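Below, in structure tokens: the form predicted alone, a single chain.
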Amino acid sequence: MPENMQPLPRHVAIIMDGNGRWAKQHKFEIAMGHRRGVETLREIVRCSSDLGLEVLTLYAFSTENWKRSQAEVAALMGLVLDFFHSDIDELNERRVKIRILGDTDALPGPQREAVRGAQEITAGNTGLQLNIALNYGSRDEIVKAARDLASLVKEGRLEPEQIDQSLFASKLYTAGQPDVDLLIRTSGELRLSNFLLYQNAYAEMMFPEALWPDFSVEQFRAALASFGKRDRRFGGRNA
């Protein structure tokens, strides 16, 4: 690991923003912007694996993205299939373990089977934990966790007083993983867009201007190096 990147964040989360604007700038169809975005995704995953990051979470498709045009949604769903079919062997060879965050039951059949297969194939891997947020919304995730705990209370298997932060976190899609240390949102937009609201409680945040298809491995490594210089206090004060 390069010395200027120490300490590395344990968990990096990325909102991959700007595919549509990139396509518009280059006078391409939006689908081409998303396709170029997948190329960037591949490079960032490879870099994260090579550097030994513990967890990388990528925001691929939100619960609100279904509101986009039918053509764009179809293109995105097609890329989901392409990615898992074409990249699963390399990811498995790298010992990457895939976890899907979100309601996969609501995905179309082929995509649902592809992501479930990818999780099964990589379940025993011990390298980079790659979370792909797909049909994901953080508010939905939090409500689901609350309902799960409420059901346990209703069944008499849990007392309300037993509910603490650790137990609540165990009902989230990211159960067993560390909270986000570094959040990156490309394209310069300054919002979380319903992404990992609970897990980002003390995340360091960076908002590079580069659109996602233009976000390079060098820029990613620079962000990790910048994180290593930040003074993290978690609400307290360092001596």
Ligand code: IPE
The other form holds:
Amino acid sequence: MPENMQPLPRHVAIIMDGNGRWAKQHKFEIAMGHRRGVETLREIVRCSSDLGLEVLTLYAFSTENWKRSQAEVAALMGLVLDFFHSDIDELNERRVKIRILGDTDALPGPQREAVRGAQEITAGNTGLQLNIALNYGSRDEIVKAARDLASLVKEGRLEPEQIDQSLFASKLYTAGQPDVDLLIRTSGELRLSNFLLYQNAYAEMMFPEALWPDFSVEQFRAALASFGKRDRRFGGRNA
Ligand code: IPE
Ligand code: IPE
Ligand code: MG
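Could I have the structure of this protein in the form predicted in complex with the ligand, to go alongside the form predicted alone above?
Next comes the full complex, and the chain you just saw is listed first.
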């Protein structure tokens, strides 16, 4: 019998962690861990699209990940390019709508072009909203929102008193999307690593031990089923 997954979270966000440790475990080069990670990503996107999930956000590259070796950064950037080239047709057929969260201006030219194209091609789609966090940092995002609002005030187009939570949220990369309902971080690490600090305010969190390349669709479905049993209170009391 298929597990009961109701109610489904509207917005699932995943910190895809553990590629490096997976590669090490198998005595492969790091790049192979990332390559296997893309395979997991593809399966999780397919499953989310099949289930009719509303929003899926995947943390692919943080503003801090530039600290890694040039070779590793190059491998990751290469995979970004490969992914958009190889998967854009299937994503589009599934009516997946792509949005990149993060500062894409700082990406290398080909990657910038690939993500621009992917967003443009899928802009009219009404299926799964797939957010890919790429050169993303939550503190950067929040500071950028504050700066945008300050500029509007300076130009006389906004009064400080008009700034409320919904206006603030509309300046984040996730503008117009619901807050995160379920946050999953693989590999057993128990931290947020600068991911969606504003949007995760009342997210349910799960930290499966599996390294990202080993994380399966079955484990994902089990996480969704277990989300359905969580007692969410948002500060209030449930009867
Ligand atoms: C996550 O895997 C992928 C990215 C950060 C791009 P890691 O590369 O962080 O894997 P570990 O944490 O070293 O195992
Ligand atoms: C978070 O993982 C970033 C991504 C998964 C893209 P990291 O592996 O970079 O985070 P830390 O350094 O362990 O906190
Ligand atoms: Mg990591």
